[in-house]
Structure formats: C-alpha cells, structure tokens
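Below, in structure tokens: the form predicted alone, a single chain.
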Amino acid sequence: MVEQRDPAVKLDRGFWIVTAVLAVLSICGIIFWYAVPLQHWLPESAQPADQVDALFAFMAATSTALFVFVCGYILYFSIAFRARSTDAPDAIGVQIHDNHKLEFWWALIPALFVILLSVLSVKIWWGIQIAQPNNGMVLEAIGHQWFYTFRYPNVKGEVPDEMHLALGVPVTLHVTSSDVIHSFWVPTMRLKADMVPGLINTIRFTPSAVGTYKIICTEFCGTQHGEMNKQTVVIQSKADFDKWYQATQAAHANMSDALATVSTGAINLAGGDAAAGQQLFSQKCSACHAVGPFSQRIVGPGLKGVLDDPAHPNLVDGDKATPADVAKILQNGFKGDLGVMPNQAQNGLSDKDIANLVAYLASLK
C-alpha cells in the first residue's frame, strides 16, 4: 500500500506563524510603497502625474503583498511537505482535491482586486482623456525620422527640438507623424501617446513644475531610432514663455503654413468645392470616418449620406443634420461617448476647406 500522509499535520502551529510574518512584511511592503517620497526619483513635471503615480503605488503595493505571500507559502509549504529520509521509496506527496472553500476564496480574491483595479484605471483614464477642459494652448507635436517638430497657434512653419510651455496653463496636445510610427512620451509626465501617419492622438495636461524635460521615443522606427532622445520640453513661468513665444513669432515670420486659428461665427458655405472636400476628407478624416452607412464606424460614424439619412436626422450633438450644424461641428470640434472629434484649428483646416468638406459630404447621397 502507498503512504499517504495526513493534510492536516503541516498546517499546524507553524502555518500560522508563518502567515503571520508573511502579513507583517506584507503590511511592511505596503507602507513602504506609500511612505517613500517616489517623486524623488520619478519627478512630476504636469497634472495628471500625481494620480498616475497614485496607481503605479496601489498596483505596486497590492502586488508586493501577493509576491510575498505567495513565494512565502511556496517556501514554507516545499519545506514543509519535503520528502524526508524516512519515506518509503514509492511514498507520494499529500493529495487534496476539490476544496470548494479554498477554489472559492482564490477565485473571488483575485476578481475583485481586477475590478477594483479596472475601477481606478479608466476613473483616472477617463480624468485625463475625457474630462479635461477644452481650454488653454492647443499645439502640435509631429514625428520625424528621426526628430521632433512643434507647431504653435500664430507661429509659422514648425519649431524643432524644444517644445516650450507656459507654467499651470492647459495644454492639448495633437501628436502624429510624416513618416512611420513614432511615439511621443514625457516620463516626468507620465502621458504617452503612438505617432501615426494620417491620424491624430490627443494628450491633455497642465505643466506643473519649471524645468527641462526629455521626450523619448518608445516606438523603433529606424536605424536612428535611438537619437529621439535629445529633444526636450522647456516648462516656464508665463512671462518667459511669453518672451520665447513673441521671439519666435518674429523670428519665423517670413515662413509659412501657421497652425490655423479657429473661425468666430458661422463659415460661408457658398462655392464649395466637392472634388477639393474628397481629397481633404482622404488626408484628415477618413482615419475615423467611412463613407458608408452610419453604422460603420471606425472611431466616428460613417458618413454617407450624412445630410439626408432619415435613420439619423441628428448630427452627434444633438442639432439638425444641415451644412451649417456639420460646418459648426468641423469648425469647434466635440467630445462625447465616440470621442474626441478635433476643432479646426487640430485639423489645419481654413474656412475654405471646411465649406469644401461640407460640398464633398453633400455629395455622398
């Protein structure tokens, strides 16, 4: 006959010492995490940081505890259950099956620290992508092989290398790409975005500490990939920014193609151009919209037949589908449950181009 041994031996008097030192290094571990002034080492540099670090600490913490309750109990229980010189040679280790109790407590465990987990990511994923005002600078960063260029509103042509900001004011940010896929990311910042050619990403925060900051590219795209680390963010108070803002006005006046400003009023629609608003909804649009059915989306609707479907008289809004209510929303943007829709000035478009849009999407009937 096998020896069996009796489960109920180890657990004794020592399982739960042990469990006890495990909760004590556990509790230890958790302190630890929310004691050290991390900021020492990752310095902040803008809003919303604090509340990414505020995760990184609760993630770190939570899994301190688990790693070492779990390398704690591997330890304890291969020591405890070892084979011992006085087994019989065909001996086996103890057999527990089918302990509804414990598959019940490590399934439940683990499912609620996931959905408490999912709870504080998209609260604070939703803070920074959803909730941020519409207000402040709106700028353009664009990837190059292998560098970066920044575009300003009232700026023309394209600043390189630094990209300048005013303390405490907001800033929206747009990142895309001329060539391949970059990736724009500010470690003091804790945001990171993808560089795409033909889309644009949006990453909204408020600089938050004067200084010199590095911008890496965490996407290989090319032999000089590891070059895209020498461009910098310049943090200033207001004034030097002001300072540095009016300088470069003066030094790029004579360039063109200035990062457009958004029209005030409502935008004269006569004379659009159809064949013009097709080549325009091709190069800034067709990454988030079909032309087809309202039903076939990408990020936004598709938008055929836009103007006159009866299925959807109501543009996302809420207002009638007319030329002028898609001009309004091509002219100051939105932001909803499908996401952010960029304003005129994200997109680089002239009033002309949005009259010609709105010709193209009449046409689509």
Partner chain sequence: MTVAAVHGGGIADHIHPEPQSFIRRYIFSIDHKIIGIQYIITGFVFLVLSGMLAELIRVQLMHANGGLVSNDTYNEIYSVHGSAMVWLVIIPLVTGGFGNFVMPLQIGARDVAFPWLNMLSFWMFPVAGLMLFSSFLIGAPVAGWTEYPPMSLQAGPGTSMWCAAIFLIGVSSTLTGINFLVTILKMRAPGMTFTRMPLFVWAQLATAPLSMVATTALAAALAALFIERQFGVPFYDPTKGGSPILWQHMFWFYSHPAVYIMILPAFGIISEVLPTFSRKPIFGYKMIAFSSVAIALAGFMVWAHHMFTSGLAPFLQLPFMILTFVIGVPTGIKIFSWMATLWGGKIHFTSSMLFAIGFLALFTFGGITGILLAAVPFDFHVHGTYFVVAHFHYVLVGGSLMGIFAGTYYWFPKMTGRLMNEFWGRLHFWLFFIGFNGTFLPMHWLGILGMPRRVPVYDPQFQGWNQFESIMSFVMTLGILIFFANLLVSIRNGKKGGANPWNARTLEWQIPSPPHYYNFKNIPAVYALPYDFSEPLPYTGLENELTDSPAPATAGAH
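Next up, the form predicted together with the partner chain, please; the one we just looked at was the form predicted alone.
The text that comes after this line covers the one chain and nothing more.
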C-alpha cells in the first residue's frame, strides 16, 4: 500500500535528454549576457557604472539559467505527462507526496544563490555608497517643475541648462528640490537619487567618458514630468571644463547669491502688525529659528535683536541691518555660510505677512 502511494522516483532517458538540452541553453544564455554586456546598448559615463553592469550581468545570467530550467521542465512535463486519449478516463498520476531529500536540495540551492547574490550586491553597494572618493568637487543639483539647475563652488547663482563635469575629477553631488519630488537619473552613469524637498541626498562618482548624456526625471512631478528629460550632463576634458568654469564664473559675477525671486519690488513695511507676525513666526519660522541670541542656532541663527544686536552680521549688503534688508531676505531667500532659506515662492508669505514679520522681529530686543 505504501509503495503504491509513494513509488520510487524513476527519471527516464527523456528527462536526462531534456536536462542536457536545458543545460546547453542555460550556458548559451550565460555566455550571451557576458559576451554582450549592458554597456553594448547603453554606454557608461561614470566610474561606478561598470560595477552596476557587472552585477547586472551576473544577475541576468543566473536568472536566465534558472528561468530556462523552470520553463523548460514545465514545458517538458506538460508534454510528457499529458493525459492521452488511450488512457482510462479515471487514470491517475504517480502518487508522490514528498521527497525530503529533493526538497532539502531545492531549498538549499536558492538559499546559496541568495547568499552569493547578497555578498556580491553588498560588495558593489560598498563600491558605490562607501568607497567612492570623498575629496570630490562638491556640486548641487536642484529640481524644479520642470527643469534642473546646478550650483558650483565659487559660482554665484544657479547654472541653468547643462551640467558640466571634468573627466576624471571625482564629484560629490548633493541633490534637492525646490518644490515637489523629482529624481536625478543619468542612465549612462547608472546612478539615481530622488530630489526630495527639505532633504539633501548625495551621490558620488567619477566621470569616465567624454560626451553629452541625458538627465531624466523618474519621479512623477506634475504636468510636464514627461518633458523633464531634455537637459544634459556634459563631460569634458579638464582643460575644456576649466575654460567653461572660468567663463561661467565671470558671467555670474554680478548675480545675487539669493535664490530666484518672485515679486521684485520693495515691500511696503508700513503698518506691520507685530502680534500677527508673532503668530506667523511660530508657524513658519520657528522650525529653523529660535527667539534667542544669534549664537542659538537650530537651522538658521537665533533672531533676537536681529535689528539692533551688533552680534548679527548684515547678510545683504554689509551695512547695519535695516528692516528693508530683513524684508529682502524674506522675499528673495538666502543662501550662504549660514544655510539656505526659502524665498517667497517657497515660504508662501504674502507681502503683508512679510511686513508683519518684520514688525515682530523689530520688537525683539
């Protein structure tokens, strides 16, 4: 009875022939992924890309082999064990329930594969996230609806249109956003970081091939998300890059370091209501600014006595701070040694709000 229910498993010649064929097919697949790597279709333009490609080749090759075996056996079993018209209508298959040895092995094989893949992925992750050079040129990319701008050290303002990089010079790129979530993806670099408002993400790489490469946004960011793929990274030789860098520095020499403005006219500060300003301050400002001395920093400096404490350096034009200067910062935002402050477009303050806030700040002595 027991023998009938669990007969010994006999694998016939057909099975071994199919296994051999599948093995050959798998090896062809593996050879294919190593002979024609991803680079063949999509060039590499930065240093860690080769590591990502190596990982992809490994995963694609092993998965192809696995998939060929699974599908091949399914197909073979379906054909070999189909019910034939000569079978009795109530014919049943071989009544096997379990095979602990087999189950052990096929639990072990994926487990080993997972361990191998983990080791390899962690190693390459290390190469991308940790082992990249730390002494790179620090750049910033800022996402907007629906374009990118870039900031370079010692270049005032934001550089539009193209991001220039020098071949072989390591880059530390901080990305963030001024409105909604965007993403910074250069397919040829195999690198991506989401641009999240209020958060700075960092990627590090070394440009490795001269050329012009697309930057693509992969996080949905509004109506024209699909068109946010027009800008490029231009990788140049060091000499060409330096030329561009100096020209840009000169062209931007007269720009304000403040972020782009919305309303440009001076704000009428008359009639500011300090009580309303206090209310606004607790909602809008207190996350970053304390009502304390200049040295009490949260994100930005403490604002007590901003208009008459000599400890407050003037941030706008070097003279003693005036209410108009403070209003200008609230209006235009600020970027400098002390941090980044959003401009009027981002903080959502009306001109009247700004007047109220200035009145409140003036009352802190």
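Numbering follows the first chain given and starts at 1. Remember, it's a predicted structure, so these values are computed and weren't measured experimentally. Whichever C-alpha set is largest while still superposing within 1.5 Å between the two forms counts as the rigid core.
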### Task
With both forms fitted on the core, give yes or no for whether the Cα of Leu280 moves by 2 angstroms or more between these two forms.
yes
### Task
Could you tell me whether the Cα atom of Thr223 shifts by at least 2 Å between these two forms after core superposition?
no
### Query
Does the C-alpha of Ala209 move 2 Å or more between these two forms once the rigid core is lined up?
no
